[in-house]
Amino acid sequence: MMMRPRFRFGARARLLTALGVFALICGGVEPPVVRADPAQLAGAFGSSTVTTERLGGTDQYAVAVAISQRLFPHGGAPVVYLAGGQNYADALAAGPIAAREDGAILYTAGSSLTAAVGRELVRLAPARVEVMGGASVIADNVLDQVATILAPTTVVERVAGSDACGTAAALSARSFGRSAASTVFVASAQSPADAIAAGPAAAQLGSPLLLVNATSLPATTAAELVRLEPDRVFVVGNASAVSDEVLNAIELIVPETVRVSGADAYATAGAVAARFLPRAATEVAAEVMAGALGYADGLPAVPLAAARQAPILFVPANDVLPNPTRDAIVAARPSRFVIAGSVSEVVRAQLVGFSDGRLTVPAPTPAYPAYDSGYHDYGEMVTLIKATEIAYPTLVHVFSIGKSYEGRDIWAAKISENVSIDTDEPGVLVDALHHADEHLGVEQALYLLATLTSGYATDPTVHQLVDSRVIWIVFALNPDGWAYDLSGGQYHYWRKNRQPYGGYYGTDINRNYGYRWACCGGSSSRPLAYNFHGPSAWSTPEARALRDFVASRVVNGVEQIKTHVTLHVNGELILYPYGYTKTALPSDMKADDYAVFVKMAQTMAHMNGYTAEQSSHLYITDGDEIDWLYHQYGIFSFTFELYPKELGSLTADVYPPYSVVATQTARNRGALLYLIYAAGCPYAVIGKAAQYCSGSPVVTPSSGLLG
């Protein structure tokens, strides 16, 4: 709603914060792997063209066993590489070797043989068991336990060096003669995802994988490179993972050194897939292995991926599909996914959708600048909300409320306990992106969708609200202006839609609603102006689409939507009607309604740290949405002006950086849930539920709503 030249942060921290930092050095110890609730791991998504299979379990030991059983359904593995379940750096180099020898990788606790792993070893009956790492990683008594449960002829031996880099060099020396490998892969022991992603590629080329430190070339690794005499070394990982100094040191030993990398572990895995596994991008039977960023689930998958000439890609343990992973999948169009470990249901749905076309957008849409690529563009937004519908079919229905001027769908979602039934439960409307450059609003809407779906099974407050309300979210009311604002890979500070009039483009949709349109100096009659109100009320198809949707919720003469918020940027404000006048209680507002507005706004502001005030206190607006919704239907309608407060720069205020999105969207959780709660009877907030809502139960939320 703000009239200033917009600024916003690209704050879509997409729920994902970072890959996670491994304090693991060669020979170091990795923190324990955190597991998701096993109840959330069950099930898989399939379609007519894509098969999705999940190999999961309650911890890394069970995941490794599930992969082993998939790889050797009838037993009979010739060799098993045994890795430490809490410190598997010593086993990173074993991935391509295990694949080369048609073997499997299993985990064990360091002090004793894990029971389930022992049973899998007996089932596999290998001729050889290679224990990776020294006694500080896997104790000697574990080797004795392995020897005890297997046939007397089984060879049980340890491969170890002074640290993980030394262990990798020792394994290479044992497996490859001098000049036996023309190509060698190198990755950092501190970046296990890069080493895991390199595994299938190294296996395909018959190459060893050696490890280095992020900033130094260990003597053991250098000596093994000298012994192998390769023609080429592929360094997997960016300069943060393997420094240029390390690469230069390798170049003094090997004739050719090539870095294969991306901006992060996701992008590096995609780069490895694109360079070394071209068949995965062209063959109909290609598979994509996907693992959570705990990484532990990815290492045992290396032999399975290598056997199918499939890349290993990574996804985080939340509802976000990283752009590099998405791009690799779009390029591959695989017919099968094998998912190793815990992957959220929304991401699983996206994996299937991206490969079979159900979730792809028909026409390409402009993307964000590289430095803000974490934001969801129009296509990514559509994919995410449709994937959420696939993942939660009883809770979510995705639909379009109409078309923009240029013909783009204006996408919305209905969220309810049984979404297929049209109930008379109190309704709540949330909309975003009236103004094209206010991108944080889309991320806030997507955050709310994720909160109401992923939290339904575990959060009592969310569960209760979804069961007793019907929530409607319109994610981007101005898709044309959005596309224009991102055109050419840069921001254009564009606010209006793209409808031409008077030789200029664009009408401010939020000055085009029918109540008090163009009445009071709160908009402009000049087509060039950023707040041009259009030639007439409702002249924009976008405002008409919202108008017609709200009208469709009138049942038996009663509007079912009771509360509403429109998401804008910036100022950290909660605004309530009226915008057209500075009078607090004009003749077209009831005193009790005014009291409700003030109480609700103050309560929500207490939750998110915003400032509550009448809309006109910021500046006069006429023909705006919240005035119309309240006057026409009595809906308690608010504007959230999201982060940041005024920073003194157009860019800073209008385009918040991607890095703030997670924090700033989560900041509004309590306020948005309160808005949903209050829809049961808004007058209850001023103690007048009996007067206004007789016969309508007032649902009291579970504890924690204010959190």
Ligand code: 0X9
Second form
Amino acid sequence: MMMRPRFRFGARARLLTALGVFALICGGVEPPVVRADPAQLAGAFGSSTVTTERLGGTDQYAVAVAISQRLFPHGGAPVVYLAGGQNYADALAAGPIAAREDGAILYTAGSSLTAAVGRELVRLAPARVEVMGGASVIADNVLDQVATILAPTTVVERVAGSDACGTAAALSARSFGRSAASTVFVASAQSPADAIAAGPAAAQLGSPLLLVNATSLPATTAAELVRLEPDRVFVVGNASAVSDEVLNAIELIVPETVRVSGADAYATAGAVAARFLPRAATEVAAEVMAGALGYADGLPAVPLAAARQAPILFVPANDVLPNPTRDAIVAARPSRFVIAGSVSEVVRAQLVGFSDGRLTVPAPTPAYPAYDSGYHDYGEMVTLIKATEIAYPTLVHVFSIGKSYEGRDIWAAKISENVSIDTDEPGVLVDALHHADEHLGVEQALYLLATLTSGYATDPTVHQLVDSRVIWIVFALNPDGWAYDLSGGQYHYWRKNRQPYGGYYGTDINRNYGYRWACCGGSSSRPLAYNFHGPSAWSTPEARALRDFVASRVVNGVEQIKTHVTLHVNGELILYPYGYTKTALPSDMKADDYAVFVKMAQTMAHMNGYTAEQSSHLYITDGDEIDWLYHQYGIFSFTFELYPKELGSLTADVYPPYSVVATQTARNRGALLYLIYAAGCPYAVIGKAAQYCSGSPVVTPSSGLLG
Ligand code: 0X9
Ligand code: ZN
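Here we have the form predicted on its own; I need the corresponding form predicted together with the named molecule.
Zooming out: every chain and molecule, the one shown earlier first.
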């Protein structure tokens, strides 16, 4: 049996030298790594030694062109594999073959060649173009167009079987002589991610990639396996991708058949990386799963990843890095990432942060139950806010305002342009999770962080507000109660902190503030009660941490924070002080302040569809946060009771399903931006800016901000 060389040099070696960015790992000897100048790489992060390079584009056609340009900066590809942009299963097997032939993969629309792809083909000037799939995938017309724009000597041919599996078998038959491959990779035609992840591994071992169906081994694939006579087969994908029956059928042909898989596509890609490209991986090509075509951006990345002995890992289109992808990165610690497709800044920051050690893997529990796993638990929240800081270092500074009773950090973020500079810009405070079971508040706080950071470059209102304000977000004031509420994988309807007193656990932090504490029947002196006010005002470390943070913002005797919202669940209400009395305008509130409260609450309620009212209208509370913030510092302080309206069902009320989170947090965008705007001069909302704010800058509201 002829053994294939593990690596081929030639054009690829020339390419590597031309790029000058990395070293081959070969024969167990690792040559010195030559790094790219980070300044030359779009999106390289400030001080980290880990670099990222984006090969993006608006769709899979553009992503493929961007990758091709990176692979062949000076043109001159020997071969191009053309994949159907609407149906690329027929092209999956071309990944490792294109890598082996030092070629590129481009997408084309099925019925005609678009101008951009045509231009890239002309630039590459390949000697050969292989069109993957039958006429139903890519029409004859496209072959004609390709032949027309390229040199007359160019070979333009079709590789096709009766289906994607047949096409893969035909490509293998064309590329490998009998017994020419000692190892064969197999993946499902219906699981493109697995086939793409297998690509760099197959290229590394000089192996063909064959396709099967999830529950059947096609005769064409079986015949090609018989013909190839490999020593072993690696089946990439879990049992729902390639069934055990199919695996057994392969085993009858090739006894040494081994499954390489994880619980999902992310984990399978991680397993391939760990098994075949473990030293990784000086670099990893990451890649987005988004849109109807799923992993389409990954296929053209196979030759690029293979040329660098890098695995391909997957990330989703949102801001959450899947745990298997994260774990693969933590294991490999790559120094470079090439990102194909559109990956968010925050995910990019997680790739970098987990590689350079600025992010660490949080404890896996307490976590949300599976049906609400989209909610961020404490560890996921910390990862997300720290990743946001890494992604937007000039806008975000993450810090702890102190420790909970059990010693957890109470995390906060400062958001402002040039965040490292302490300015006298008006301050805004938003906090969440006084009450441990009011999880939606944390999501609302994270939503605000995302809005202010990702919107800074694109949204003029956000830009103006971040430029002219300092926004402070305290994401979860009660982490201990939160952990208890999630313990054992189920909800406990736990509201208070976890500080023991009188034989029972927990004080209601929102009854523990120091203004008119325990004055008026708006809290309980019984330690068992849900609204126990604690043995004394400020007995909870959590309320003290909030108090001390707000006190730290007093500069030259003036509190810098002007407006505030505390996020609670539920009722769809906007509440303003006082809570300790039903009197609207008691002697400890100024009439103008009352007018500002009413006007701001009504304006915000108009924006989010909530109901505005004095907090005691709901019920009397004493020792709550907003009474203290207003009385102590004159802060225009509100309670938002988030979705849903009172339904009478405790489950539905306190624990809205994750499916509503995106809608219900986005719903408060306008109201929160208004709160931030109003900090410039709250009295402006009642037309008294001249009287109260002369000399201080009143930033003109952007259109729409006044409701
Ligand atoms: O009781 C509270 O602390 C808040 N409601 S919750 O259902 N989230 O517990 C309301 C605080 C606002 N103050 C008054 N309603 N007085
Ligand atoms: Zn609450």
